[in-house]
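Let's start with one chain on its own, the form predicted alone, as structure tokens.
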Amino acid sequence: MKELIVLTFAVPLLMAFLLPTISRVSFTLSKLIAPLVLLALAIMVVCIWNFHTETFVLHIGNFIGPQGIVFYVDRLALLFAFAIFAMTLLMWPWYFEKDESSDTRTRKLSLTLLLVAASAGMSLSGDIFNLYVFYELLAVASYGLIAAGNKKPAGNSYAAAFRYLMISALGSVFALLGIALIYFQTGTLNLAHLSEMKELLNNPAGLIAFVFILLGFGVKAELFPVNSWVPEAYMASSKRVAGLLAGLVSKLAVLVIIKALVLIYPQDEARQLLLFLGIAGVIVGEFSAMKAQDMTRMLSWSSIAQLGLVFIAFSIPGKAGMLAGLAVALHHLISKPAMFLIAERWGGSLQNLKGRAQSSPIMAALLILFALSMVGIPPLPGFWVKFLLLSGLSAQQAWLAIAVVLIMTVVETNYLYRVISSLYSRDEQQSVTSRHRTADTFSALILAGVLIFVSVQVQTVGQALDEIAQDAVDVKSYIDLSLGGGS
């Protein structure tokens, strides 16, 4: 069954190109068949998880690494693969604007499948150049989805996509330069082989290569200072696309950076750089979110701040950092898309939120739930996430990072409280109507259910994440399996 893991990226890629042909026969069929395929792939990933409890490696074409293409399938990769399919199903573009042609609608569906295929490839690949190829494929899909936004005037979407394209293209150049420097010094790009030769990269040129990779892949990871595209892109695109990019795509870019950090660059200098950029991202993101007068812009800057927390967590060495980083990343993956779906319902200026809870009590209650978890109110998962983060930082005596996390939590509480209090304030005019979409409410409710489930089963979930983190930092096993061909 383990060979079926190839289908996680092959099937969505094939469907992305077949969908326009299917759409010519029946657009309704094309709209429904893709989610069914994603559901089947999600079930397949769960079955692989259950049948293959041990990590295994798949050598494409039976070429043993480092010469061949290697897929390293551990529980971390399977977790992200499942998250890709599950989150895409929840954020699937069920709704379209009335003035959109069938070709435009089909294009959105195909680009979403292309994004899924690239994301699955990134979660499994054990070669840094293949990661780059999948990353570029994901970038192409992201450009198209942002450009296909529904903002008026239409030029806003194109301008945001072009700005994203330019910054991302610069990031791609940085990433390619970093990969080239690594290859020039080691003669290989296989992650396991590089891990055996990491001493060759423990020099200024090797650290420069890490900086290039960090900035290159950091564009989509919303890493400071290459994240200036985020607010405009998320405002121009539909909130389902914004939630998919913020919740899912950013985590896959983080995953690439973490693979490089754990396997190739375990040096303290690399972790200190990650910590510094993470702290800067948190500060800039939270203060910008506090000043924002638009709900989508506020959530965009808040997403940047949360990704900063992810980088701070992963700067902690060993299993403690991996566990804290995974917890922060997964919490953001659940909470932020749901909050963007809520923003889709109200949207616009924060002034328009006055009294909206009266007409949308369920969505208002969901916003409160996710906001409380984001700031870390027990017993919600956000509390345990920040507890893990602060515990790891305390063990490293990173007092500055601890102070930043605590102070920025106060800032975050301030602007989220402002939004919630506005929702429940009295507004006699009621001049702004909310956009009611059943699918948005349904998706937000499912994500809220996941949040509550984790709150109830926090010990079980914590143990599972602890085992995943332990496997993820086991560099010796990664090398033996990838280069030895065993499982």
The other form holds:
Amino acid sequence: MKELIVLTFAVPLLMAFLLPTISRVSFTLSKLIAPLVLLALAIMVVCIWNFHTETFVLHIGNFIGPQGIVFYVDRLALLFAFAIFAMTLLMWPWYFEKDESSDTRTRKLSLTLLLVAASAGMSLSGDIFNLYVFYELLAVASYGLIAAGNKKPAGNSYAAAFRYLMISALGSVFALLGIALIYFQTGTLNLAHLSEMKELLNNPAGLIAFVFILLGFGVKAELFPVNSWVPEAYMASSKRVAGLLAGLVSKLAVLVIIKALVLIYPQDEARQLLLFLGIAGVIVGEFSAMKAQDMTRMLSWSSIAQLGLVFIAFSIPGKAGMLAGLAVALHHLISKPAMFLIAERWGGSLQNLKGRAQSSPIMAALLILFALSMVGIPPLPGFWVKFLLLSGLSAQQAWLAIAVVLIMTVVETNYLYRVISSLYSRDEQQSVTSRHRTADTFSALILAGVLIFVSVQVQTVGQALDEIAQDAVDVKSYIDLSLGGGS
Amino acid sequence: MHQFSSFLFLGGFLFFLSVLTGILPLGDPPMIIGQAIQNHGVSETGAANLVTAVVLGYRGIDTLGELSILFAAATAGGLVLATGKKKTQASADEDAGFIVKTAAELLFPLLVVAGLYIVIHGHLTPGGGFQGGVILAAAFFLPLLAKPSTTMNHNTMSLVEGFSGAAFIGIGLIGLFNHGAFLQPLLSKGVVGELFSAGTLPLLYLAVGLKVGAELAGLLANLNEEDDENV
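Output block for the form predicted together with its partner chain, input the form predicted alone:
What follows is the whole complex; the chain from before opens it.
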């Protein structure tokens, strides 16, 4: 049973390869079969979660030892695997533009499936080069999806995709250089094996490798100096793609950085760098979001700021940091895609939003819910998330970081309040209202349901997260399981 | 000014890299995994070409990833290139002259044979699915260059592409269901150095070769067919 977890990336890949052929027979079939497969895989992950409470390791091709590639499947990996399928189903591209040929539509579906396969691989793999390969697949699939976004004004999405490609390609070069540096000094690529030999990397050249990996994987994780592609790309792509990239893809890149940090780089220098870049990201993100004149752009910048919080949280050493980081990341994973869905029909200048709450009261109410949670009003999960983060930071006596988090929360409240108050303000000239699509409202409602469920069951969820975080920082069992013979 | 700062960055980066090479133990890399694979690679996989043992055996899943990256790039390329307007007969370039056309016809079988040879002998000699696949793609693109008005059959291309990719994953899944590990090498390893040796590795390389060939040929044909006025 447990070896079936490999299917989480093999089956979406298989579907992506076969989809062009299937859609030549019938496009409707290919449109329906892919979500069904994703649903089946989500159920399979839940089953594995229930039946295999122990962490286990799979040796791809039965090559045991560090020369083969291992999949390390702990609760964290399973949680992310489930999140990938659930999120992709909620954000599935159901809608196409009228003038698109069925070839173009099939290509979009194929690319989404490739994105799923790459994400699943990234959550499971325990080999740093294998992670890089999946990261590249993720990157190329997302170039395509962004380029397929709205073409109005002409070539808009092409320009955004091209700029994104340039930054991302530079990042990939950096990541590859970092991995090469690591391999050059240790002679291995297996994360557990590297963790055993981490003393070899405790020198300037080893830390440079970490910086390269941080910059490389940081491109998708919206890390501070390499995130200039974010607002433009999210503006140009469809909001479902933007939600998927901001919510899901960024978290997987964060996961890789965290794996490197926990297993290979326990040094203070590495954590301080993460803290510094995280703080810079929060400041830049929140202030830019405040100045933004468009809701999508505002959400993009706010996403950068939230990812900054994630990095600040992960810079706290030990279990406290892992717990706080996971909480911030998962909260963002749930709320940001929903906010992008809400913004789908509310593009353009913020001035145009006046009085929109009358025409779509549900979406306006949902936006209030998510905004309150983002700011951190109890009893919503956002409060507990910020509480974990701040208590972790105060244990480290990182007063500067605490001050930044608190001040930036005020800024965040300011711009979210501005949007909501204009939604509910009275509008003299009734503007043309375009209603939200049913699937968008449905997905946003489900995400809001998850948010409310978490705030009701906060103790249970907190305990589960605590156990996951405990497992995730257990380096010794990672090494023993990955390098031990058999599974 | 912009160019100046670019040069400054480039210079600084080069200096940084040269300092880096100063710290590194160049010429004396630690051979941990490398040595292990050198010692056991041939006996564990049965492939005479150690590179193939790594590419399809030890790191087979990476190769599947690379294959998917190529597929993703071709798909994204197709998405960007699809303007909805195909070249008409009139707007296509003129056919090439007698010499180029005859040479293309003569070269076609030679290229197909060379490509297939390199693919099929991937586990014995340098080369393999990726290299052979590119030669195959060139063979099928050559007639298009000689006569730009002809079109490629995209149905066949996507069929070959889809099913060779599926075959790679299928072989992996057979290993998963029968022996408990994805992409486990199956069949007998045979005698090292013979054509029928190394178990399923040559089959995997054949799938890679066909997929790479079909994909590149399809992408080149797409570039050729779309009306470039509107791109």
